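Next up: a single chain in structure tokens, the form predicted on its own.
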Amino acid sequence: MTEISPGLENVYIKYTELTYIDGDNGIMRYRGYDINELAEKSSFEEVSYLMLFGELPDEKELSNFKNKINNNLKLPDYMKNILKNLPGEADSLGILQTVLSARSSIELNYKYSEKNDKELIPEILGNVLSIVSNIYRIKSGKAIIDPIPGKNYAETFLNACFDKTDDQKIDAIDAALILYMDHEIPASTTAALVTASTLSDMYSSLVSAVTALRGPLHGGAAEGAYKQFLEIKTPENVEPWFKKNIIEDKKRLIGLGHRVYKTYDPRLKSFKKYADKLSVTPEQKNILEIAKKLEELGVKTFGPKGIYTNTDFYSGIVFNAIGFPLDMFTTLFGLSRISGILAHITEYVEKQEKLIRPRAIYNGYDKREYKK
């Protein structure tokens, strides 16, 4: 008999060089390379030449990709008013699926091949940088902009976001974006792999992604995870905020548990890291400290079960000490996987694989008579 797998998990559907998962013992690798070192001595513009292209630049590779990619910062006129024109209260994400929607209807008859695809991706992560600062911008009352070029990717959009920063928070979204940047093919991967295996362009692949990534149950996961420790409040109220959602009402625990991973996400480190230094006012306090305990407490109730706190617990709690307020989370969450997505996108049609195409099983009603 056919058997389904329900979430197609445990379904390969490629062979990858990108990204290697280790669940059981909290690994995980770009390239080869520990996700954590990546984070803390690369920039995004280094790892993202790493996962496209297969290789850390030099001086010069690295230069020309940031040459390309600053070319690229400038929105034509088109972008701009639409990002002017959609309502003020309109999902951050959502815009960010519309600009690239109607920048893929200009993308007529795109070929993909080794060449044509090494000058488009400088191209799409410059547009995204642009888009998603200037989301930002509008949602704030602010005029959109032309980003200027900063000393890295990093701090062109913080820069393009604030007006000005500082290097602690450059370097904390900095590693947010490595940290984030791939993790095999979660489902927004999948959706845009779904679009691309039909050789449609790369704009049309990172609208499908991105229309994944807005499901609470993915990309929305930092949000959810902030939402909670808004709702405890106090650490004082964690325990028996516990009790009532999580034991009696059995909620789920929103940052805690993963379909890969059966220890701690190798990624928490680093968030929890930069959690810990950008924490700084009373407010920022709280919330680390209504964390920490709502983990320990999770963690010693779920984690024999192979539970453990992944990456989305402390992720918002960076982004919000940046400067983000929540409805942004997911949309940074969606600027951080662009290059991941391109680089599978890449390794997948380049190496000319099969339209995907999956079957499903009938389980209705016969043969039936028709009467009217």
Ligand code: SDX
The other form holds:
Amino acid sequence: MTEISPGLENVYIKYTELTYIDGDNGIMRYRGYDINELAEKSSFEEVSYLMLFGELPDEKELSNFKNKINNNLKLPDYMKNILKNLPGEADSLGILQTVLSARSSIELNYKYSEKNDKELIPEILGNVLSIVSNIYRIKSGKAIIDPIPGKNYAETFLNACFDKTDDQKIDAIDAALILYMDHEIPASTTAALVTASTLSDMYSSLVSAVTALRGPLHGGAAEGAYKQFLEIKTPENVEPWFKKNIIEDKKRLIGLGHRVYKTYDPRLKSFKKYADKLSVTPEQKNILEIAKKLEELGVKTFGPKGIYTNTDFYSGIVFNAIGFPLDMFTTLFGLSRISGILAHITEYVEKQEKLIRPRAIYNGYDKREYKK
Ligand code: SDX
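For comparison with the form predicted on its own, produce the structure of the form predicted together with s-citryldethia Coenzyme A.
Complete assembly follows, chain above in first position.
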């Protein structure tokens, strides 16, 4: 009897050399390198190159890659006009999705090849840095600008967003962009693969991914977790809040649980390090204390069911400490994930290229006559 697998749980649709995840032991590696070691020692563009082209770049390769990205920081006027004319209440990730969709409309018949990818992908990374930083600027009432290249992608990005920043925040966002870069094939990457498997272009595949990422069960969790901390207000209120909302009302504790991890999400190690380092104001320290108490209670309650803290529980604290408001959290996740999604798309299309077309088991009416 053919069975369905709800949510495609434990269904494998591709081989990958990109990200290794051991959900039982909380291990995660990008092309063999430990995720936390890369977050500490590498940079967003170096890890992007590793994921996209297979090996860590040498000095010349890295410099060429960075130059190509920096040559694409200036957005074409039509993208700037979209950014200017979307309604103020448009959500950040929805704006990114809209601008990428406009770009996809002029990218038909893309021919996937390593040569073409090496040209188009730096354009996408440069454009997306500029789109996301200008989304933040518009929502903060600032004018659209063309980002000025800094020492690396992380610095270019923060300098484009804020009038001033510092090295600790640049290191933190660089680490965050590495940590969120890929995670095998979550819902958003799977959505991109479905689109790419039809040989639709890269931008259209990214639009599919971004629309999936917007859901609260996926990319929206960093914002959802942080909203819990704000709602709780004080460390003393953690227990009563948990009892009412999670135990009695049976709400999901956002930032806990994962389809793959049945122990702590390995990315937490770096995010918690930066959350501790960057939480310096009384408000930030209060939120951090609430988060730690809530995590302890959540793991005590759900740990026996294999439900532990995931990366989204602390990433919002880091994003907020760097200076970003809640509605930018998922968009920052999206900025980072673009590289990983593009790596999966090129790996899939250039190696396997099977149209993704699952089946459904029909359990509706048998044949019946049309009578009126
Ligand atoms: C990300 O896939 C990825 O890799 C995603 C991601 C990435 O990098 O791309 O890692 C990023 O999306 C991380 C996950 C962020 N989402 C959240 O934090 C939202 C809260 N988490 C859950 O909704 C849940 O854990 C999921 C959706 C993430 C995964 O759930 P599954 O595997 O689909 O399992 P399920 O929803 O069927 O839950 C199984 C049981 C249920 O209880 P029972 O009905 O069996 O009694 O566990 C319970 C659930 O109610 N449960 C939770 C819970 N998570 C699962 N109960 C309370 N709080 C939770 N957080």
